[in-house]
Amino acid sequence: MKILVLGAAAGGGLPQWNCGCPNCEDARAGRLTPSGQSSLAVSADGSHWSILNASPDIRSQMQTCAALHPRSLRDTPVASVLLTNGDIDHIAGLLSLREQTPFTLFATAEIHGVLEQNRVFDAVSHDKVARREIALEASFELHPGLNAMLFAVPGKVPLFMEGETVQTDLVGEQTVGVRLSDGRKTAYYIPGCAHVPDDLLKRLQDADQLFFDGTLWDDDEMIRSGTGIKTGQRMGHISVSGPDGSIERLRGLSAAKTFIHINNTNPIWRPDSAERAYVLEHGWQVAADGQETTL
């Protein structure tokens, strides 16, 4: 199994557009790598590919990723697309997939529902894009030789449909995790976690690769640097560090685990910084664009 980290960062990326915090300055400056916003693709065989997410940078990362340019005058090696969330970050970049060139695109039933009540997202023809609603806990196959599974992880709903209550642990189909297989090996992609349940630590146990939740190293980063009033929890991330993150949580596992969906505020971003080398000494690492990973 093949995996590249097309986008590390959370929505925004890194620099964020409108952000001048100093991670954004630095990124803008040249002095950190510049991110997009997180996707990752994967192949079983190194011909057929899926992509978990759809990215609003999703053009420019299919342009720098040989493996998934065309290969005849209307093509591409891309099978499949998977959406893990509603959230703009996830699902944006679905316009950019729209000139009639067939792929399935795969998401729980009320993620689909998100698409279907956005008319502009008509615009990824039926005709050509297939839309499979597939069930929690179900095995399905992403492309020839490629398992996936889905299931729940506490989060919420994404923003632009939120209501004037807002609970940001929910478990049900609006946020999901993915199981990966490809007979051998056993990776994860969970982008956004509210919190590490006891179940989802237990279902993690058969990982080889995980790729998690980091979005904020702690809970009131955003708040702390003037760059946001909500913290993470409210925003359905769970935090790097504590005794209730995600380092925490998870190191009992012994899957090589990376660190993505990262917010342009997190000091992980620095490799230099004493949050980068904490992140390091317990065994995980941060995901960069164009990131390769061979199970």
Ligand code: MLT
Second form
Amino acid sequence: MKILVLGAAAGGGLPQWNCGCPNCEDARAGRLTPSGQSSLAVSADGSHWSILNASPDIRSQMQTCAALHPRSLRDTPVASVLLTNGDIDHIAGLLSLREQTPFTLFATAEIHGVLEQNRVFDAVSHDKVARREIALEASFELHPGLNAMLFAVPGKVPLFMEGETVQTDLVGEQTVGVRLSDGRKTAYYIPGCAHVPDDLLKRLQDADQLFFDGTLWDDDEMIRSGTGIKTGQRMGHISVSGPDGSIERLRGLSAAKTFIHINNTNPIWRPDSAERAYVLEHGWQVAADGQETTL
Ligand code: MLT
Ligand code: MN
Ligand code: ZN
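Having seen the form predicted alone, could you now give me the structure of the form predicted together with D-malate?
Up next: the whole complex, starting with the chain shown before.
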């Protein structure tokens, strides 16, 4: 199984258009490597590919990835696209894939419902792009030789659909993780997760590779940095650090572990930071655009 990181950053990317935080400034000045929004491309055979989450950066992400280029006049090696939630950073890229070339679009009924409610997604032709509803905990084929299974993780409805009150640890079809298997190796992609319940920890025991929500270093990061008024918990994202954070909760796993969906304020972006050193010491990697893993 081949896994390409198309985008390592959370919604907004690095740098984010309206952000003057030190990380965004350094990314503009060439002192940090810029990063696109969270997405993976996966393949069992190196010729069929599936894209996990269609980020607003998909056009440039595909351009820099030769494996995803057309092989003839109108063509794509992309057999399918899978969505893990309905947030803009994971669905807006579908609009760039609207040019009448077939692929299969996989998501839960709830996430397909988000697309149905927003008519602009009708531009992704129903005739050419088959929309398949996937039940939780049911195995299906992303493309020949690569199976996937979706499972619920704690999360919330998409930001743009939030009402007056928001439940931030909903467990259902709004926010899912993906288990990938080629019959030999197993990988997981969980770019959004509010906390790690025991059943999730148990599920991940068979992972060879895990890509996991690395949005924030700690819960108050956006408030402290003056970039926002919400905690990580309010945003539906677990912290990397702390007693209930992902490093601590997932420390027993034998998998190779990589943080992805990293917010631009997160100090782990900085190769020389104490936080990056801490992450590496605890056996985690920090995803980078273009990174390739073969399992
Ligand atoms: C998130 O992961 O919290 C969302 O991507 C937020 C957003 O849509 O900007
Ligand atoms: Mn997001
Ligand atoms: Zn920033």
